[in-house]
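Listed next as structure tokens is one chain, alone, in the form predicted on its own.
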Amino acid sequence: MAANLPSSGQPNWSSKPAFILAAVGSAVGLGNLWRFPAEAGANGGAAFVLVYILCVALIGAPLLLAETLIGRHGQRSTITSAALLARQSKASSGWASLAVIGMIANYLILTFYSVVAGWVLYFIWTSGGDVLRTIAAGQPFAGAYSNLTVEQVRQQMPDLFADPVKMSIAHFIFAAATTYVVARGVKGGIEVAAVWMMPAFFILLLGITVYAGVTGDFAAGAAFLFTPDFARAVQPEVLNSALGQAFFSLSLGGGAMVAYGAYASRETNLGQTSGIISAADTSVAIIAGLAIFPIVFSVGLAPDAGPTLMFQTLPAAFHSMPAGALVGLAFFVLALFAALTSSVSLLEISTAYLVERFKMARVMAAGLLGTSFFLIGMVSVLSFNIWADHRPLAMVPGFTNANWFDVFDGVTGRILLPLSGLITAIFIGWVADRKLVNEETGLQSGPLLPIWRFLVAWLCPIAVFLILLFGLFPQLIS
């Protein structure tokens, strides 16, 4: 039946490699460079990595395939594709709620993700100025911010948070860049950005990892990431963090993979590409750890700095390392590439829906959505300074001390994305027409199809339900 669907008019990726690069770009983002090292550092290093890899293999990859097959089967926007598969499965169109919830979640994520990416832009600006200063002084291989003390280097982040003007400008520039790429379309914008940025990303990442291996304490970093404390690995908070990171890093639950799957050709083997995307995303996260932790350990800094690891601990580490100025700039350019390829996928979901549902021109749809997510994102910007004392959900357990930025992050990551993922797993595992689903997977031969069906029908719903449960009631794992 899949081959006899009426034409949707959707554009396709120009090739299978283009699809893989775009999908990897969607998955590989600040979650790999900012959140993964922070979570690993705070949750026992190798214990977290071990559980994370298992979560990606047993939960992330099966759900990734489930989402991409919904999109490829329908070849329409996320909501229409989900509703179409439900209708052809003789099920209620209400199952398309998985796409509605996901689209809302991803759009809200974009509002604060752009703010975080703005921090990256700010550090590119300061790092670039630092590189020019060292070159002018005839010291191109000096440490980063050599004209500042370590305390002053660490203070750059709090100073940025206290300045709503700088944060707003950086947020605006990133929002405008994201909007521009999406407005140019699938082949002229999104694919071009992925095809150029992702290879550059991998080259920069490998270069920084080699640098860390040569100048940092690589043995300590490798031991931290690959020598697990098995007692720590079975602790509930480690399991919950690893599950959440796998979900966040692979862009699951929000519909990004449904949207990108809609542009995949019928010749693309989704089972194979889902495995490649999952493996690439996990590899990037681990390589990022190998790039970051040897540098941190070499200068005697703590690995459990949490979210400040990327923006305070690393700049402080680059301060005393040879060529730290150049490497610091390269690292934040690397982070920018990762952030932009992911933000583009977040905006594409709602843009494609407006284009399809309301027959809007793509430029108008992207411009409207880009303007609105920038304006909503200003709430997160102000939550670090002018509205720093506001606690909008102070009466809700788990959000007592959350500012607006934390509320957007918490509601989307702990509630909306897992809820959408749970509905997806139940829909594909139990409701959708088995024959239609099996045809789309590309796993018809061999044992992989029954294994995947078991994982998506049984293990995935249980695991995602736990993410949702612990997100709603964090006291259960405290």
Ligand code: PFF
Given for the second form:
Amino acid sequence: MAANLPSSGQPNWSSKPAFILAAVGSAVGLGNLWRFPAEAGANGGAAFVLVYILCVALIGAPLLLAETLIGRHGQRSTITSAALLARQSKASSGWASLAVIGMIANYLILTFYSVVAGWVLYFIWTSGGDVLRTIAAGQPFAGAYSNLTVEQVRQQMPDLFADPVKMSIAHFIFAAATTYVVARGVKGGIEVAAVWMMPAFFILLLGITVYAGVTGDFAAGAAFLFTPDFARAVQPEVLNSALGQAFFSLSLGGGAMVAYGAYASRETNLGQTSGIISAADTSVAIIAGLAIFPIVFSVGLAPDAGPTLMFQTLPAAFHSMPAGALVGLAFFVLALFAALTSSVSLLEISTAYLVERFKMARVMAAGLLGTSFFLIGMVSVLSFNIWADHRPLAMVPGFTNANWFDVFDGVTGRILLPLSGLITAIFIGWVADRKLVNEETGLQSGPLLPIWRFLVAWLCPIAVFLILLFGLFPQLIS
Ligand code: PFF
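What does the same protein look like in the form predicted together with the ligand, given that the last one was the form predicted on its own?
Up next: the whole complex, starting with the chain shown before.
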């Protein structure tokens, strides 16, 4: 498709489904499986879910369209694409600062994302050993870790946290895999990974959810997720967490969707694809919640356990599940794929920038960035053990009790991504040339274009600004 080749010589996805799958691959990841249940559990369950869905529909999806159109229009790295659109709109290229904040945010996310993906790797390792054990014992369809008690299964996570060496090795392997895929480039690496892994992941997740529904306490899980306490839903903390989660989960604010949009062909209807990507990502998060919370309640765990939730509940479910050893292994392998298709999008942005700006070889750029994010990620590894008592932002409201890991997670998700999204909304809603923008949306006919323009120009900036302000300074309204 020579006609699709942009003048900048950027590579293209080979087809529209490939673009959608790669973008869904970026969106669906540990944010859905691990972060969404943890955030929902810590913020009142259904109250959080309600606000989250509103944030996705009214803020996330419109911004997803705004981001992909900046990329597709510019066909270059995130910063250059934003600067180009600004220049064509006769505005200052200072607007590209949105992409600079985003690039930094995504790089910082990668540092701790890789640590969490390392936990997934660790569980692949232990479940792999467990499968071999069951096969050797002639019981390949046994539950997971059938030689352990449920308490011992749940204890695996705290034991891992106490062991910085194991965590670092797992973090290293994941960082190396991410770097390898990005070094191989868009078509050969990222696209191949997404096209195969995402469908398989979705099917297995559905299967596990059905199982959790049948064997766990489905009524309690569903009630926790779907009967909101409306008073809780308007608390600034909950609003801020839900907004941050919407950005994190849809890969917004950091420029990943700008970067992927740059590889989309002219024929792709970005309005439509933004809807599909948002819906797919949200469904996976809700399904993951429905897999996890029935088990949380049936085994008597606390729903607000935070980051350990997924890693303590699911192995406990696989423990009592027929063929749980095999299903558990398959689940963690697919979770790893989901994490990998997201982490490559996180690394792609800064890599594309170095390649474009400094004419660096792709392998070199990915290698440099890969090494450095691995090293910074070590701070998060140590925050679970040796530095467990460090509270780096103890004087900042909302972070008083946060360790280094929580600080990386909170500052990027709750502050930097929404901030960059806020600037994007103002830029696209008010500054960028209307005609250029409208043409890229694919929404020309029908009522969707004015609705989208209203959401981007008015609702997104105002809501994101207020949520950021009151989420960070709750004392302003109390
Ligand atoms: N959306 C990914 C997830 O839910 O796991 C995480 C992520 C990827 C965030 C890419 C930001 C990003 F740019």
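Treat the numbers as computed from the prediction; the structure is a model and nothing was measured. For clarity, a rigid core is taken as the largest C-alpha set superposing within 1.5 Å between two forms. Residue numbers count along the first chain shown, from 1.
Checklist entry - 2 Å or more on the CA of residue 416 between the two forms, with the rigid core superposed, yes or no? => result For residue 416, whose C-alpha is compared between the two forms after core superposition, the shift is less than 2 Å.
Next on the checklist: Once both forms sit on the same rigid core, is the C-alpha displacement of residue 211 at or above 2 Å between the two forms?
Outcome noted: Yes, the C-alpha moves 2 Å or more.
Checklist entry - Cα of residue 229 displaced 2 Å or more between the two forms, core superposed? => result Yes, shifts by 2 Å or more.
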